[in-house]
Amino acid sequence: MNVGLIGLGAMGEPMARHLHRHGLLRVVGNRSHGKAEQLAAALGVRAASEAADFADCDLVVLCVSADADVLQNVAALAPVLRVGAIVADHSTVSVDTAHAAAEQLAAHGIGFLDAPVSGGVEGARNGKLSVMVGGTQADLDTVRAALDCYAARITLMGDSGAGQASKAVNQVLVAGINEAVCEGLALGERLGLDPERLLPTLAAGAAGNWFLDKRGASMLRDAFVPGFKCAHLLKDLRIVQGMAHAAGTSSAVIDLALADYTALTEAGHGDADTSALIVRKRRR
């Protein structure tokens, strides 16, 4: 399988390295071309300067920031990829964007999987991501060997759009856990509790969770190196809020997190890890 990857950010670059380690990566692309050239030179693959550079790929993986980026890349790839090729999008975007991308590629005989991931930068680096997929079983079977390079779990959630719908649910849980952990640890600080005793005690009980384990100690040291950026979660929450309103379900957790991460981003913390939320929780 010849694989190309577009988007060499905190998640995309380690994915590319895993693909290369398994002998599948052929070409990389990025909005800033210099970053693609640098990684391509390090790995001995090609750096794409235009969509046509992916023409010989059986699979093109997208790991970009926004809905517009996905649609722009899909529009550029559709005329140049061969019939039977597949695009797998690991970005977090709306269900409508996933449907639009799938329809545009299908018109050219190209498959599409909306396949957002969860597990953070650590999951990408360690090849332990959870991948939630929307699309056909046949397309997933075709590219599973590539996704296996960086995934601990790959699940077909349903037809086109089901991957992004699943990621929306994931982000509600992530946002709610962030709110609870940051608020709780801010209270622990104010009450004068020893973090070296508090954190393992909490982790061993019902309050234990990934965010507490991976970010608890660092946030108490005011170390907010991403990780997952506040601005990126804010973007996701805006998508999820719209989906919740359209579905007619409660959005209390989403609304609270959206307000908090909007304030953090406006205060200049957009590029900080989402655990920077504790800065806001320390003040009433």
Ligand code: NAP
Second form
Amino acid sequence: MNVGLIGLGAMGEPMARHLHRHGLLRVVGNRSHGKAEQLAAALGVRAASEAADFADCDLVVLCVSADADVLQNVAALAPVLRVGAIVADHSTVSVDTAHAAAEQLAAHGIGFLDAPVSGGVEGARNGKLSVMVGGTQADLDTVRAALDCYAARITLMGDSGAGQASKAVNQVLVAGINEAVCEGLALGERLGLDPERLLPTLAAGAAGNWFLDKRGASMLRDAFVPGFKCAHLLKDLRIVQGMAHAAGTSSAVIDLALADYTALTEAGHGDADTSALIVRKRRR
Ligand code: NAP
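One more: the block was the form predicted alone; return the form predicted together with the named molecule.
Whole complex next, starting from this chain.
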């Protein structure tokens, strides 16, 4: 399998390295071309300067920022990839974007899997991501060996869009956990509790979770290196709020997180890790 990857950010760069380690990576691309040139030189693969550079790929993996970025890449790849090639998108975007991408590629005989991931940059680096897939079993079977390079679990959730629908559910949980952990730890600080004793004590009981484990100590040191950028979670929450409203379910957690991450992003923390939420929780 010849694999290309577009989007060499916090998630895409380690994914590319895993694909390379398994001998599958041929070409990398990125909006800021310098990142692609640098990684390509380090790994001995090609740096793409245009979509045609992916023409020999059986699979092109996307891990870009937002909906418009996915659609822009899909529009560029559709006329150049060969019939039978597959595009797998690990970005978090809307179900509508997944449908539009699948439709546009299908018109050229190219498969599409919406395949958002969960597990954070640690999951990407350790190759332990949970991948939630929308599309056909046949397309997933074709590319599973590539996704296996960085996944702990790959689940076909249903037809096109079901991966992004699952990721929307994931982000409700993520948003609520962030709210609870940041609010709790801000209170713990104010009460003068020793974080060296508090964090492992919380983690050992029913309050333990990924975010507390991976970001608890760093947020108490005011270290907000992403990780997962506030601006990306805000993008996700806008998508999820629309879905909850359309579905007629409660959006209380989503609404609170959306207000908090809007304020953080407007205050200039858009590129900070989502654990920067503790800054807002320190004052009423
Ligand atoms: P990131 O660090 O901001 O990286 C995004 C990368 O995509 C950057 O290198 C960017 O290039 C590139 N890019 C953006 N638009 C592009 C385009 N139109 N064409 C080519 N390259 C483009 O973001 P990330 O944290 O890796 O996240 C990527 C996606 O995965 C997002 O949708 C995010 O919501 C999702 N996600 C993130 C996490 C996480 O923990 N970080 C976890 C799960 C899912 P530049 O260098 O020019 O900016």
